[in-house]
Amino acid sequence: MKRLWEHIGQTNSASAAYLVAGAVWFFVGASYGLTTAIHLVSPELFNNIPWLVFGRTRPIHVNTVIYGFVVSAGVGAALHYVPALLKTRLWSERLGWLSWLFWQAAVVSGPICFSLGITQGREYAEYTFPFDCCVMATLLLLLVNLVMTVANRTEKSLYVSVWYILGMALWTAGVYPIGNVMWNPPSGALPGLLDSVFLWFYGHNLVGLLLTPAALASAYYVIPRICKTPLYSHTLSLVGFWALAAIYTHIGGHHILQAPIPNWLKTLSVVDSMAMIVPVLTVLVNLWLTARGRFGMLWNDIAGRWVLVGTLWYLVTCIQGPIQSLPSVQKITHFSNWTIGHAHIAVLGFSGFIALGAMWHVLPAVAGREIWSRRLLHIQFGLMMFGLAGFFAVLTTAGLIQGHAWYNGETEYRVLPEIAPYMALRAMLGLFIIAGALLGLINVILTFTRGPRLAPPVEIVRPAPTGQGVAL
């Protein structure tokens, strides 16, 4: 027991725990995703297995990928690079482990409880009250740990990655109880239409205030380090940070434009959806100008390649998202596979690719070993890039077929045969993503157990912001 207590107090041990968990949950979540895809090709295949019906496997897939994979990998990387940027140690590795335990309890409840039909039954808010409490405990513990690390820093400036990670923990701790209606534990919901307003305030902020800050924090850390150059503009980075906080929080209403919610709320959500061009372009211009003349260095570094492509998926996501918020476009795209394709490039393409890039970038320093197989990394990237690009093309096409047919008065049962081939392609493309997730998991485990030990220790090179740092 004493040896265990000493182990969890070692530098980067909490970071390692989150990274390994992220790799495990990526494979688990992708596997459940294949199960849901099979339902859409052969609905009767799991007909007599209650815990494998679509209504139970789909929320397992969504929650496990978002919370289990993307957030775990992003937080794992942050627990390494935040202390590095601040030139100090993480305030408490043991507190980091405690937050990890609460987080894994929440994530593992998904495959168990949802399979049994125990759920709040609300999009992105399926976890029941005890596990909502676990999520909140994790966020608060992370916030305390990160704030105390900042308070004990020796570096005077606060680099933008630190801003984003602190914002992620603080903002999510604020919106999570609202979206999950935690003051009403029996149902975790409100009566009537008001519930949908609360839900989509939270549902979209889950992407904008949890996944986006985690991804951007990692991108701002990885790109300058690989390019060996200072960030192009520290001022632009803070403009993007505050623009995200000011604009993103209001756009969830564009998911329920068809509902009888107030017109001012619909207008506000659409206007702010279009205004997202400000924080998105601010971030992308800043990152790409940082890498100007050195994109070859990014592409040739496998971790940099993940992050670079993740920024490209961010651009595609944030062009498509505002456009599909317009009522005239939603007449065709809403409730169709178009939206599912958009969700995949947002979660896996943007935040997922950057989380993987950050994970592979910090893993040698965290594990004290070289990556076990760089060839596997390249194969994983190729498999996932092919699978996701195919997903996006197939689901977008199927969504346009559905949307135009419905708009012109066609009945659902006549549309299903038209999109059946696309659902089969979707399932086959999912195999590439699962294979990539499995190879990544194997590579992570073998890096910790068999990777060549690093000697001498890796020197921490921090991306230096231009100008003076701004304290929170």
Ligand code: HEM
Contents of the next structure:
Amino acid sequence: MKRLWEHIGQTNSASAAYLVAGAVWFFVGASYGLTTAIHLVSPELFNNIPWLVFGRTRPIHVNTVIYGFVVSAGVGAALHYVPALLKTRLWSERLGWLSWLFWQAAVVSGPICFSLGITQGREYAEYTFPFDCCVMATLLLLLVNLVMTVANRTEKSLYVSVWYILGMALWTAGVYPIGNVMWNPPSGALPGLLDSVFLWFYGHNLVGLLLTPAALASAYYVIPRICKTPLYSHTLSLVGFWALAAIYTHIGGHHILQAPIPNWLKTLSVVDSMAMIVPVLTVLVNLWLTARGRFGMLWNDIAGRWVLVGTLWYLVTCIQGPIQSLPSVQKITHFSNWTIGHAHIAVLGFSGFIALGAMWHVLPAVAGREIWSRRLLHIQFGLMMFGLAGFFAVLTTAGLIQGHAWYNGETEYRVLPEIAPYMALRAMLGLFIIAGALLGLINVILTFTRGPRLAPPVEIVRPAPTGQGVAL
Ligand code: HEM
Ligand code: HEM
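The block above covers the form predicted on its own; next, return the form predicted in complex with the named molecule.
Every component of the complex follows; first up is the chain already shown.
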């Protein structure tokens, strides 16, 4: 017991716990995606096996990949680089572990409770009340830990990655209880249409105020470090930060344009979906100008490659996003696989790729060991890139077929055979992503157990390059 207590007090141990969890949930979550995809290829296959039917595996898949994989990996990296940027130690590793425990309790409740049919049944808000409390406990514990780390810093300036991570914890702690209607524990819902307004205020901010800041914080950390150059503009980075807070927060209505919500809410959400160009471009221009002339360095570093490609997926996602916010476009695309294609390039391509890049970048310092196999990392990247690009192509095409067929009044039983080959292709392409997840998990475990030890021991608190007089 004493040894365990000592172990969880060691520098970087909480970061390591989150990173390992991220790698495990990536594999588990993606595998549930395959089960879900198989159901869409052959709906009879899982008949009479309630815990394997689409309605149960889909929310397990979605919640596990978002909360389990992307957030765990992103937070794991942040618990390493936030103290490093502030030239101090994490205020409390043990508090970090406690937050980890609550988070894992919530994530693990997905496969267990949803398999048994215990769910709030609201998309992205399926966790039941006790597990909503676990999510909130994690966010508040992280917030305390990060704020205290900031308070104890020896570096005067707050680099933008620290802003984003603090923003992520603070904003999500505010948005989560509202979207999950936590003041009404039995249902976690409101009556009528108002419920979808609350749900999508939250659902949208889940990607905008949780996944996006986590990914951008990591990109802002990794790119200048690998390129060994200062950030192009600190001012621009803060413009992007505040623009995200000002614009992203209230455009969730674009998810329910087909519903009879007030017109002003629809207009606001469509107009400001267009305005998203400001936070998106300021970030991308800043990151790419930082890497100008040094893209080769980013590409040749496998962690940097993940982050670089993640920024490209961000661009594609955020070109597609405003376009599909237009009612004239959405009347074709809304009830179709087009949206599923967008969701995968966004959550996996943008936030997932950057989370993986950040994970591989900090792992040697966190584990005190070299990555077990860099070759395996290249293979993992290739598999995932192929699987995801294939997903995007297949789902977008299937979506356009479905959307146009339904728009033209075609009956569903005639449309389904047309998209059947695409559903089969998606399931097959998923195998590439799952194989990538498995290789990644093996590599993480072997790095911790068998990776060549780094000598001399990694200096955890270290100076970093500076940009425009601001410490990085
Ligand atoms: C870690 C990687 C992955 C991430 C981050 C991810 C993310 C997501 C998200 C966010 C959704 C919800 C989409 C929406 O409602 O618009 C979703 C749905 C889905 N995903 Fe994934 N996914 C991943 C891997 C996979 C894999 C490997 C497969 C298949 C083998 C898969 C198959 C599915 C299916 C079938 C759905 C439900 C689609 C529907 O409702 O029609 N996913 N995924
Ligand atoms: C400029 C930025 C973006 C805009 C304007 C935008 C717009 C949209 C719209 C309009 C939809 C709903 C489509 C429909 O139901 O017909 C949607 C869905 C979605 N978006 Fe985005 N998006 C943006 C960026 C992102 C990012 C950065 C992420 C992830 C990190 C993301 C993740 C998702 C997911 C997961 C869904 C599926 C939600 C569902 O289950 O229905 N989006 N987006």
